[in-house]
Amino acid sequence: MYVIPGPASPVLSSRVATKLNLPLAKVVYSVFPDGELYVKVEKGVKDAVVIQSIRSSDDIVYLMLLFDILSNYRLIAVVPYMGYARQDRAFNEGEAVSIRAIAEFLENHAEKVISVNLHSREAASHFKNLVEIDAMTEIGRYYIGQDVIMISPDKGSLERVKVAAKVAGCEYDYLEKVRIDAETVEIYPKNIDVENKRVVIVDDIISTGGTIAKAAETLKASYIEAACVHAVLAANSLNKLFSSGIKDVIATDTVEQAVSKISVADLIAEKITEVCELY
């Protein structure tokens, strides 16, 4: 069995075909002058993990041009990154649900799809083989021993940053809206005064940066940093961030960016692992 690296994710696809000592396949991506993408995989590669997060259409489009090359194969599709989750349901008439028509292209190629912190109980709903990754856990590692508080951005986020609170062995709240007259609300922790303490807002995704950049802004706290499992950053999403009085953004390597301080590279390898040992 071989790794596949796709192009959103090779540093992540190098560092699981480490983990489970199996060859790296060596891939050529490139992009025709008219915008047609084109993918070669090495002769031999038969059986395979094909690990590529999905941020953009293109990213789509490589998975489908390498599971046409795969076809004849065992395949276990990756997909650190599940974009398009978000669109788990028709929100107005004449809507597609993105999630579930992604969740059935994958499918119908892959044995199994592991995927890490899907954005809702709602988008994983629409898979029949997803095997779903924790990597609150991993966030909370990084903490260990740090004099920190976590703070969940809303009440919806609560139960994940419970789960990175509880490694990390620090306090934890969540932000409530406080209407003060017809014009102004204002955003505190429900439970904790964190003035003159270091805390860290939590959350799945930062995508725009909008909602953690106007948390931090409200905080009054001595040092306020940022962890999230998928560091979408979207356009000027990281200079939001900083101009809001964030002094630090911590991500998993879900998303490869320059904030990608923490790996999920083994709690993929053990769940490919074990996804194996199964058949």
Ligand code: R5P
The other form holds:
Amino acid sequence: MYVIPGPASPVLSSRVATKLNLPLAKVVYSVFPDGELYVKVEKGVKDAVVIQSIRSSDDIVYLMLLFDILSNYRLIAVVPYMGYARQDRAFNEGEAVSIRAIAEFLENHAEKVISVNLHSREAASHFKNLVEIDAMTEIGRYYIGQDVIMISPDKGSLERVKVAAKVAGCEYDYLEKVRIDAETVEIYPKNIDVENKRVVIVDDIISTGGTIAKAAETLKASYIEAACVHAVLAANSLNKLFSSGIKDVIATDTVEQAVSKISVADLIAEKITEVCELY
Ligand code: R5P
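Target state, the form predicted together with ligand R5P; input state, the form predicted on its own:
Let us now look at the entire complex, which starts with that chain.
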């Protein structure tokens, strides 16, 4: 059994391979002059754990090509960041349910699909047999012993933040919208006064940065940072965050970025050992 590092997850793949004591396959990824993608896996690789986040459409094509090369063997697909999960239903008539198509594609090729903090229960429901990992525990572990308050940007994310706060052993709260008059809505922490406190706004994904920036602008705390599992970080999002008063951004390595200071390698290696037969 090999670990195949997808081009979106080279560092995480190497960490997981080390933890599982499995060889890391040598793979060539390149792009033809016309934009088509190319993959070559070293000779002798058969059964494999393929680790590849889906941040872009190219990432899906790379997975498709890897699956083609290894179609005669046992495959475990680890997709640490499952892109396309926000289109988890047809919001308007005629729209594709993108995550349903991705789920079918992955499950057709891999005996197990493992992912980290899918965007929603609705998204997860399109998989028949998904194994999901909660990395909020690792965010919590990162903050153990630090004097912080964790804030969820909305009530919907509160359950996730609660997991991180419990591991960190800190207080937590969520932001609530309060309508002042017809034109004005203000946002406050529901229960805790955060003035003069070190606040961490915790979310599952930072994409455009809009959600966290808006929360930071409304919070009157002396120091605010942001933590997330998936640092998708669309263009200009870090600028937006720092301009809103955020002092630091911390994320896991499900999407490999400069801010990926926390690794989910342990969680992935443990989960693979738990749910798959390795040899
Ligand atoms: C929303 O449901 C998610 O939990 C995140 O809050 C959202 O995806 C963040 O996106 P953005 O950074 O673009 O505001």
